[in-house]
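Here we start with a single chain on its own, the form predicted alone, put down as structure tokens.
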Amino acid sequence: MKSMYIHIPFCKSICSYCDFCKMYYDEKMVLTYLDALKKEIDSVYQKEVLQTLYIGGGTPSHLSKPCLTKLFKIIDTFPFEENYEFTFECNIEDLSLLLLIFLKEHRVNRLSIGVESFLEKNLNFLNRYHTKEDVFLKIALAKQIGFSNISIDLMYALPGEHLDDLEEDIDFALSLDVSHISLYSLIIEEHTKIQIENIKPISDELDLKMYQLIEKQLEHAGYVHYEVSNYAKKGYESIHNLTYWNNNTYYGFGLGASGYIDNVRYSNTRSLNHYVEGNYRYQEEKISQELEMSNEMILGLRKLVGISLDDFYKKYGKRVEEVYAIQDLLDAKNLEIEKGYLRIPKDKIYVSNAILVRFV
């Protein structure tokens, strides 16, 4: 157990496409509810040495000093590695001179930062609050602290999006010369405010055409494509992220956060009043082998190197071959084998869940 994650649901606003565990920040349930995430942590957490923890959201970056004050009490007993990677993450509005500095000190030294956009249409169809202006101002002064590992969200494939919108808000997030940037297709999902407004997603033809672009255009400005909606400068792939895609445990703690955790896989409550009682858990399933050789399957494939077939076989005790009928899907050139890993030809990669699903 070498990976944590902290869920903090609180937001100053709510996105138009977040289906993510949150509702709107009251201090009083804030610190509610920090109480309750510490006895959970108490209660579960092994106090093993940390390779990575990942605080996300709803928005972290949004707690008021005394909020973050009673964060970082619990979070500063947490015993890391040399090399540890603490990723938090933020709103371009909430990025201040004071907080950037109060997270330096407490051992963050990776920033995740939702810009999704630097257009103006854009971020008012996403219920997003700042400006491309204020991007470039808070991603500089962030620099400017000490954080060289800085990753962006991107979205795309918005409602009226075309490519030069696209091929616009590509260039401003290689002009900001960041570590990590994600990007991600619009997905309209149950009970979000676009869902609820009936807005229909972009045609699949465009969806790719966008998916290409950015392909090109980060890959020629140096990015590494390793997973599918992740870019990285060399060195700098997420390494709590790989954790999941590698199929390893991790803790997750607070309202509607999963882990996996001897060899259980569980989701948190996303019922406040039931995780303040103490009642954390709202789901847990026992993973058989065949369910565990599944998710390595289809979690590792989403990397662009794929999976190794001789972990593979070290982890089961049994060869890929031996437990997947594969060789249809490399004969059509839907999955390659070089170098001893098994992955999806990086032309396959945008349909990817198509090859996927053979192995659910």
Contents of the next structure:
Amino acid sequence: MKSMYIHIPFCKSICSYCDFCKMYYDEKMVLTYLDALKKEIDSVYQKEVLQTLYIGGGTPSHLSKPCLTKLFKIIDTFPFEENYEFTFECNIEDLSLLLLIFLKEHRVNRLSIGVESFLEKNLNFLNRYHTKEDVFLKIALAKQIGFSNISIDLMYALPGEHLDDLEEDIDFALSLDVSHISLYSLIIEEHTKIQIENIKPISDELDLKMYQLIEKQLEHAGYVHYEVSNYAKKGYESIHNLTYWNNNTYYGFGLGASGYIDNVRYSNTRSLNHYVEGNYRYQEEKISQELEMSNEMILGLRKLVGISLDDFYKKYGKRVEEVYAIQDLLDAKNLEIEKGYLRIPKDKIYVSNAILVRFV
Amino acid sequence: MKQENIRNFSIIAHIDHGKSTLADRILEITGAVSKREAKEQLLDNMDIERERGITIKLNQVQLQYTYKGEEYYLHLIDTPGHVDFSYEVSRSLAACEGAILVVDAAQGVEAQTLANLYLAMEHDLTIIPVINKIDLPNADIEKVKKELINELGFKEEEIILTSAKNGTGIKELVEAVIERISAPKGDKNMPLQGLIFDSFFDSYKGVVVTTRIMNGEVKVGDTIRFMETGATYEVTELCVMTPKEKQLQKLSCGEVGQVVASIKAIQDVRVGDTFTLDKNPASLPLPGYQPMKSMVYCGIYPIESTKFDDLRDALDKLKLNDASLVYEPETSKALGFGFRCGFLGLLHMDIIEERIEREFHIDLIATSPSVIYQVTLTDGSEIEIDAPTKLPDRQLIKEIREPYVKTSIFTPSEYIGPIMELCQNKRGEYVGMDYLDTTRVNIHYDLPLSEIIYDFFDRLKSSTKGYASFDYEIAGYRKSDLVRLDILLNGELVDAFSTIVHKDFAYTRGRAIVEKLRSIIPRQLFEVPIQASIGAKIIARENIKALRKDVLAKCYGGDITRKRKLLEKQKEGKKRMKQVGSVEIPQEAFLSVLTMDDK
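The form predicted alone done, now the form predicted together with its partner chain:
Full assembly next; the chain just shown is listed first.
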């Protein structure tokens, strides 16, 4: 067991597109929550040495000093591997000198920052209220404190967005010169503000053009496109997220978190009451070998490098071609094999679901 | 049971005039079912019948009623209401001495009221005219009475007024059945003649035959012979529905009931055939048996090709109580193995397809329906074509003839314009028009049957706000300038989409089909051209653009469950699609070709 995710579901304000498990920040509630979180971790985690730790939300960076202290009292005891990756999710508004120093002192070595956009109209739509000046200032500050592994999130395909708007966003993002950029096409999820307001997605044609523009500009700037929505400078791919895509096991702690341990995939309750009463789990599913192989394909083919055919054989004792009929997919160039890796060709990644259904 | 105390009768009506509800009330008043048991439309025991509110299969039920101190046995024989099933109607009427003619108090006499009345008169039945739904606020009893008297020749004192909804007039009606309809004739000492007017398959008992004994009697243990097919079986069980099943030792002349004889061979039993005793057979079968003539043909294919044998079983079982269904195996390049099926009409086709899907759980693809074309080849030989793909090359054809029908369209006069326009668009030939009274007209058109089997009925209803009704009879073959219209997907001909159309309509229909398919077939991983062609000539083309985006951007903190659910749903959708060449075609695409809007 080398990876762990911890969920902090509290936010100062709710983003219009967010369907993660979240609620408004309340100091007392947070303290109660952290007590329960400690209990959950203590009941499961055996203090194995961690390679990656990811604290996400919600908005973990919005925790007050006492809450942060309480959270890190739990974390400070975790042993890390030498080349560990410890990511902490931050909002631009929360990034302060004090916070950054605190995180640095407590072994955080990667920041994942929700920039989302540099354009005012986009930020308004997303219900985010920082400015592009804030972004430049705060990221410069983080670098100054010594954070060299910084990831930013951007959103595109927002209603009314043009290719020009996106190009502007990309230019700003590149000028930040961070090590990792995630770019997410807007998904209008159930029960989000934008879904309730009946916001319509942009056309698939434009969405694809945006995706292609992103790939072209970021690759030109030296980033490696390594997963559907993720780009990194060489050597800065997210180790933690690769755990997911490599179908490896990981702990998931906190409200609404999901994890994968001992052949069981589980997700936690989204009810704070249940959680603080110690009823953490919402559902558990035992993963059969068939399901495990299917997950391996579905997750692994998100990576542009694809799936190592050797590794698959080593893991399952069967070759991919024995388990799945893929010849017609290869013939139609919906899959390709290169240097022992099976992958979805670059130009088909954006329609990968149509291919992945074959592995369900 | 005294023969003179038996009354065999049917209820006939135009569709929707309340026949089934009336039957329910008669069951109630005779105590056959309590009101509480009486599910709406009790006689219609198939789901589809209940949902569509129409009766597809006839049924029989025995009722007891004491009248003036005598015990009477009333056999109510239910009949299908739609024009597609007129042979079955005629067989069940042959089992009766009388019929109740139901006319809706608001709608009055309609096309099928007349058609069914004529059928009943052909069988010399005593007719009891009933005006039903008199409780309706828009009931016009006086007007409908006038129609019955002036147009159909009934006497005023014969007419009974009922409301099946609230039970008015039902007692009077039942007593009229006893008073006016004669007891069955026939002689129980003569050799056995049993008329088969229905049959169905029961998985425990085998084929169950529904019969009216015309002469003689049949007992449990007798060996019977089906006169048309020559098959013999030993009777293991006799019963009558009351509507609960009641076992009997014998069925005598005049009675109606069910015969069970461990019959496993479905094709041995044919509706309209006569059975007799093997030892002491009747010299002749009862008159009136006719093998069915299918009017409409289409190919039926299982979406999953492994279900071909299941489909054969399903058709075999349906054939049993539907003598009119015919089928033989056929192969389609696009769809694999299936059956070419013949139907009495479009409704019949619809119902069979739905029953296969619903009762046998086989997902189907049906090809465009076709009529039978007569083709004279250049070498002088004659062939008949029941599928567009069987049409020979154009240069081999000297002449093609297609079936025409004579239609009678009954309509309030304000819709004459739209109806004539519709008929002209359907290559109709105007014959004439009769005014039934100042507001109602009977319009006569000769129309190609192939035009009717598309969407004529729907269009007629929509262009007359549902007021018009129509009836048709086959009126022979006429020479037509017909061509085969093919559809190509990704350059490959999909035979299931081929249709035979009039040359003048080929371009419009080709255009319409291509556009419709573009809107129905989902984007694939590559661009798919759709073309309509006549021979080698492409007359219309559209492209289905390649899929642009079908991806889940986020990774949800590693939670794969959501992603799986999404993919599983997507896969479920694929199951309803047929892979033809490299293109996945949804089931609706095949259906949509039937319901083209010609612009």
